[in-house]
Every structure is written in C-alpha cells, then in structure tokens.
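Coming up is one lone chain in structure tokens, specifically the form predicted on its own.
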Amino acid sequence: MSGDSSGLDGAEPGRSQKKGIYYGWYVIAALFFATFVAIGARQGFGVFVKTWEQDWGVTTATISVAAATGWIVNGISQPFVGRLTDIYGGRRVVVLSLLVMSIATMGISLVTNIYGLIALFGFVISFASGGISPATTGVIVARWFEKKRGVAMAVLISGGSVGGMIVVPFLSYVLIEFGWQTAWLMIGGLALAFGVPLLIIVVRSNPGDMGLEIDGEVSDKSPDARIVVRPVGPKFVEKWRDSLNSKPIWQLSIAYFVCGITTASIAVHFVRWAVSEDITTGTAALAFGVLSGINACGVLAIGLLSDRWQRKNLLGAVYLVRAVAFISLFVLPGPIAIWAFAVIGGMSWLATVPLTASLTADVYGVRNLGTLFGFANMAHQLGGAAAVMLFGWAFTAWGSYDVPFAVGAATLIAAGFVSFSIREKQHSVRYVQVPEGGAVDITEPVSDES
C-alpha cells in the first residue's frame, strides 16, 4: 500500500474525496492493451505448430520443446521480475519487457528453423513476457486499488481473454493469407507501434507518483491531519521468506501449477488436436476466440463476485469447471467437443489468475507481492512447460491426446479441492485484521467519517 498522505485539496484538514474518473482506471486500460498483445500472442503459438511441421520437417514433439523452453525460462523469470517490480517499480518493467518481446516478436518473421525459434521464442520473448505477466501488471494494480481489487484485477486479466478472442483468429487468417512470417511481424509491430509508447505515458508505479492514495483519495499534506494506524492482516510480511512458513502461498502455488498445466497444454495442442480430428485450423482458431470472448465476460464476472465472496471458493469452482471442459475433449465427438470446450473452458481459463493474485495480496500484503506472486507464477509456467512437452510426446507416440486430456482434467479436480482447502477467514486482511497497536501496514490522515 502506498505510505502517501491522503485529505482534500483545497478543503479542511483531515478530509478525502475523490475527484472525477480515478487514475487508476487509466493505469489499467494502458495494462490491459499490453496484456491483450502480449498473452494474445503467447495463445497463439498452437496456431503455427502443423505449418511449422511441414515447412521444417520436424514432429511435433519437436515443436513441443520451442514451447516448453518458453514455459520454463517465462517461469524463472516471474520472481525475478516480480522483484524488480517491489524494488524498482512497476512502470520501468512493463515498460522494458514489452520493448524487447515487440522487437523480438518481429524478429520471429527471419527464423528458418527450430534452433532459432528455440532462441528466440524460447529465451528472448519468453524472459521479456513475464514483465508483462501478473507477477508485475498484477502488482501495478494491487497498489492503486484495494477496496475494488478484485474487479480492477479482473479487467487487467481480461485483456489476455480479449486478446486470445482476436489475436489467435487473426494470427491464422493472416497466416492462411499472407504466411506466418506476416503474421508475428505484424503482431510485433503493433506492440512496438502502439503498445510501448502508450505504457510510457500512462502508467504510473503506484498511486503516489500522482500525489494520490490508494482507491483515490487526494493526498493532505497537511500538518493538522490526524495520523492512525490502518490494521493490517495476520501474515502481512515485511520480508518476503517468511510467507514460505505459511500453508496459503504453498496452496496457491499447487494450485496455480494446474491452471499452468491446463492453459500451456491448449495454448499449444488446441489446434493441433483440432487438425487431428479432420477439424480445419481456422475453425479451431475461431473456437479458442470463442472461448476467449466468453472468458472476458467471465473472468470480468468472477472479479465482482470476489469483492462480495471468499475467493477461495470461486477459485476452486473455477478449476472444477475447468476440468469438465478437458473431460469433454475425450469423452464427446471432435466436432462437437471443440465447441463444448470453448463454452465450458470459457467460463474458467483466465479466472485464476485474478483471484490467485487477489488472494496473494489479501493474505500477504502488496509489499512483496511481486516475489510472492512470481513465485506463484513460476510454478505455473513449470507446470506448463511440463504438460506441452508431455502432451507433444504423448501425441507424437500415440496418435491422440486423450491420455494426456485425461491427466489434465485428474490435477484440476485435485486443485480445486486444494483450493477449497485455504483458511480465506483466517488468514486474508478481508476477515481478519491485527487490532491497533499491532503490526503497522501504513500511517495516514482519516477523514471525519472514519
């Protein structure tokens, strides 16, 4: 939380309010434009793995290692991110990264063979997108927003829900028009063109940078202001080790390593196992907008119901969903599963992320919470490069993605049920709170309605 002072300008000492659209709201619209481009064309990548397969004679256990090497360097670049982000702030990560993944993006368009998209999607752009993960976006907004949190988390995620809606379908009409080297130089170059200059001139690290606090309130530097101490919650961490004591980042982080196992496997295979099934890329790349356009409204859904109720209990009805959707790929028809799986799956694919971070600031405060929820991040990405590769080679051996569709719909039950299992009441800031003369979050004037 910000340690600003807060009041109203122009008014009596020791008073707040809010004027016009807060901030914050702009700060979120700059994030989610570069969210929208940058997992829109991370999603993307399954829509290339036949054409590749033909055009360089590999397999696509072969084109599984490109993905899964991006998976796991994007992983251990999370906490290492995320701590940039609690040090240095915010608006120079996002910032930078989304600089080098735009160049590196284009630079996709003169790769002519597996080697070289190993090095560049597999290193470059993937260590770059995770300044443009949650570990980093996700702190931004826990910092401007706390009353709204859920839902301001839930509009930043969005945009990877919207970006997969548009980017992946047209990722593969350009391809089927102009070719696949078009089609990331064009993706690239709208990062580079619109999405690097917009991060410069918006975004703000913190609330404090526009003499404002957090949810909005006009900073008072008066002298008369009377000084309190906001509570805090009961494992708010001043160091970031010491949350590792504790049963809720180890939850999350189990969990989380699922929803990276389900989401990294599709973001691959979809379209892959769609061919399989005689069912034509294009088709296959509509249903994943499908499901990504009906995510948007779900994920923006999910975020106000978790201002309202515990969120460990939607994030565990999200996983179950979620493995409904994977039974349905190999349990119904091709055909008809594909359109099952973008409704089911809609209604769950982003939801995690928004309240796996609100519930990580909930618990341990937002001091540390970009090492914290690049931890969390990392493990996701571990368990999505483990699944892409897995999933590659179950393909490549067997012919069929049944085996591995059934593996994944196994680990979502279980992390549902992980989920349930956190004591939210216990431990989030939300129900509990260390009473006055306790731990110290931050000190600040109060308005005389407090």
Given for the second form:
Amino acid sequence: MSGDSSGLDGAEPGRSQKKGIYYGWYVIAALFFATFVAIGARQGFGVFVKTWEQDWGVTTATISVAAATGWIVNGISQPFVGRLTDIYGGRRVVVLSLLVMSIATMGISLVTNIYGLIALFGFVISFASGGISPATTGVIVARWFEKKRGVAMAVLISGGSVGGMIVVPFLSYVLIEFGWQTAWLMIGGLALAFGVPLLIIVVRSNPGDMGLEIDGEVSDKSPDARIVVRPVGPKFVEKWRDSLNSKPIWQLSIAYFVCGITTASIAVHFVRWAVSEDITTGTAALAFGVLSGINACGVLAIGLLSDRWQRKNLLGAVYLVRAVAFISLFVLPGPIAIWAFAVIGGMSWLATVPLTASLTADVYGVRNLGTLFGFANMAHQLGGAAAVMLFGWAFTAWGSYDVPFAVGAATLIAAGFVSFSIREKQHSVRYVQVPEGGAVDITEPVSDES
Amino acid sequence: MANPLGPLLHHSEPIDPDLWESLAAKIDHVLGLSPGVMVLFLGAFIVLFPLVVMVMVWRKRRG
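For comparison with the form predicted on its own, produce the structure of the form predicted in complex with its partner chain.
Every component of the complex follows; first up is the chain already shown.
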C-alpha cells in the first residue's frame, strides 16, 4: 500500500488536508474486531466449565489450573510481544497472533482431557492473545493518532467489552445447540476466516505506509517520500531500558499494578462476596450487566475527555472513583453496596487502559511503546494474580472481605495520588514542543513492506 | 484458595460459570428466542462486522 503515497483521499501532494474518514479509523475498526474475538473467546472459557466437568470427570479447581496458567502466561507474554512489535511492526505481530490463536482455538475442539486444555488454552492461546492486547494494538493506534489518541484507544479497548457481550453468548448458545467442540471450532474458524484477512487487508503499522501522516494530515513531502521523522515523547531514549531511569514509567506502572490488583480481585471474588452477603447470584448477574453497560459508556467518555484535559488528572480521578466503589463494599449494607459498586465501579472499570497507554505514548513516544506498555501490562496481570490468591486467603482466615476491600481502597487512593503527581505538562508531547533534531525519532519506522 | 474463574468483563479472564448461568437465564427470559435463532443472530454480527469494514476500505481505496 505504500505505493498509494498520494494519500487515500486523493489529496494533492504538498498540501495538508483531510477529506472523508481518516484511514486510521478503519485500522481501529479492524483491531477492534481482533480484540473483540480474542477477548470474547478467552472470556467464553467460563461457559464450558460445567460441561467439561461432566465430560471429563474433573473438578472446577482442576479446570481452573488452565485458566490460572493462562492468566500468568498472558501477563508474561506482553513484554515479549511488545518488543516484537517495536522491532517488526504491529501489523505482523497482530496478524501472526490472531492466526496462531485461531488455529489453537479450533484445536480445543479436539482436546479430550485437562492436559490438552492446559497446553492449548493455558499456554498457546494465552500467549498468542498477548499479541492482540494493548501492548501491540495500542502501539499501532498510537502511531496513527496523536490528537485523538485518547478516544481512539478508548474505542479499541471497548472492543473487549463488546466481545464479552457478543462472543460469550454466541459460544453459550452454540454449546447448547451443537455441543462444545463445535463452539470452539466455530469461533476459531470465524476468527481465521474473517479476522485474519481483515487484519491483513486493513491494518498498517504506520500511516506513512499509506502516504499519510499521524492524525490524517497528508504529507507535505513529495508523494514518493517515506515519512521518516516522527515526533516522539520528551522522555524518549534510544534504548528502552534507559526509560526505566525516569519517573513517569514507574508512576504509570505502579498505578497500573494497583489497577490489576483491584480489578482481578473483584472479578474473581465478586460472586463469593455477594453470596457471603446473602445476595442471590441472579442479583449479582443483574449488577454485572449494569456495570458492563456503564463501563462501555464510561471508557468512551473518558477517552473523549482525555483528548481535552490532562490525562494524568483523569487517571488519578478514575483511581479515586474506584476507591470510592471499594469503600462502598465494606461500609454500605450488601444489597445497597452491590448496586453502588456496579454504578461507581462501572465508571472506572476499563478507563485506566486507554489513559495509561496514551500517557505512556505521550511521554516516551511510540518507538519503544510496545516494550514499555508490555511491562506495565505484565505488572497489571501479575498483580492481579497475586491479589486473587491474597483475597482468597484473607476471606478464608477472617470469613469476610472487609479487610481486603479496605486494603484495595487504600492502594487505589495511593494510585490516584501517584497518577496526580505525574508532571504531564513537563513530560508529554501534548504540552512540550519537541525540538527538531533533538529528542526525535529519526529512525525510519518499521514498515510493513520492508 | 479462591477459584480463579469468574470475572466480570475485564481484560481477558474467563467469565464466572455461575454468573453466566444467571445471566443466560435473564437473557432467555427477556428475549425468549431459541438457541438456534440466537446463534444465527450473534453469528451474523460476527461475520458481518469484518465484511462491512473490508467493503468500506475497498471502496475508500477505489476512491
């Protein structure tokens, strides 16, 4: 597609202008679908647990090994796939990841015991799905968008929510109608038949491959010139490891670690807590629906606001709002707390992801973004895994979730203030003019054609 | 140790089987459609979404 260097909209070379829908939004749509299928299929795992228990004669705890392994493997995979994205370009990584994931997902239909499930779901699918995570898709989005980076990230991230709302019921009804093997065969087959070609046809790692500049400006350079100068963040360094010597990456990662702790613990212990408060599973399901709906709206609203306001302030506010949701769980009576949590927590549930990814890109640029955000994602997943166990032990020891929820609220308040302390106006490319020839990435971005 | 299955829709963890059973019952109660119809309806969305995007991109490239 680099041959289409005059820009997709037929703009005259040498003039910066916009016409029609910016191609970056089509890239978002394709990545949205990949996210939708990848996350939907992973969430759908839960639908099959009771069927596998009956078919294989195993317990939920045994099947949980596959899920828990997948959680850890998915977290560990993120810095690796992020690094691959920085080196080889996002397009190659997402295409290969979805290809592997699709085939492995179809392969689950052939599994006859828990060991096969652990191998395919716990390792292969979970590692490959790391390649369709914000550590890779977020890098592509950051290369296509700067002015509207927040809302573009938010639209992409909402693909995960929509995937849960569409793919999980789809798998469930295919299970009822045709059996579990057909369900996995169908979702893997659909991803392979439609998702992989969609990514190959639509996604490009850089707008320069389409003769475009970031945010849809048509290049002022000659039509055949490859765009080689790309603004990077004020804290950009040539080697990604040197980024660890600066404060913002630690501030963002520590806060994101807390995000992992609080979301994973609630995700796993929500029903248990509801039952301990004499709340029915049906009510918990309704509260869950409310939370999901508010979450989808909340993440898009935050994305829109983040392109207008300082992102670190919104990020801090999101953590504090979630802290209020946690406090409501041990202060209010259970039947009221569950709805308070659904409404207040829903507003903050996924909103941290686009904010953290956008801020990382704003501060450090896009050159090493995959690696840096991959590490933040790993911290998020591993923090979550540890919290799930600690919350479980605490409930076993004290018979109540009050203490773990109080600790969760305290960590969220700390994460909020850590986020507020980020000096965005000094470190973000949105506020700091990066000098020409100074902290700019003059290396040609990885091209899909190279 | 707690069962590590069972999240709300966040990131990519599997959904809680008990929570899903209750949710599915509510969906069935509200919509009242057979599983076969639901498969067609949801499957159509999964198939049509990428097709529509590919057609739009194809038209855009043709100008």
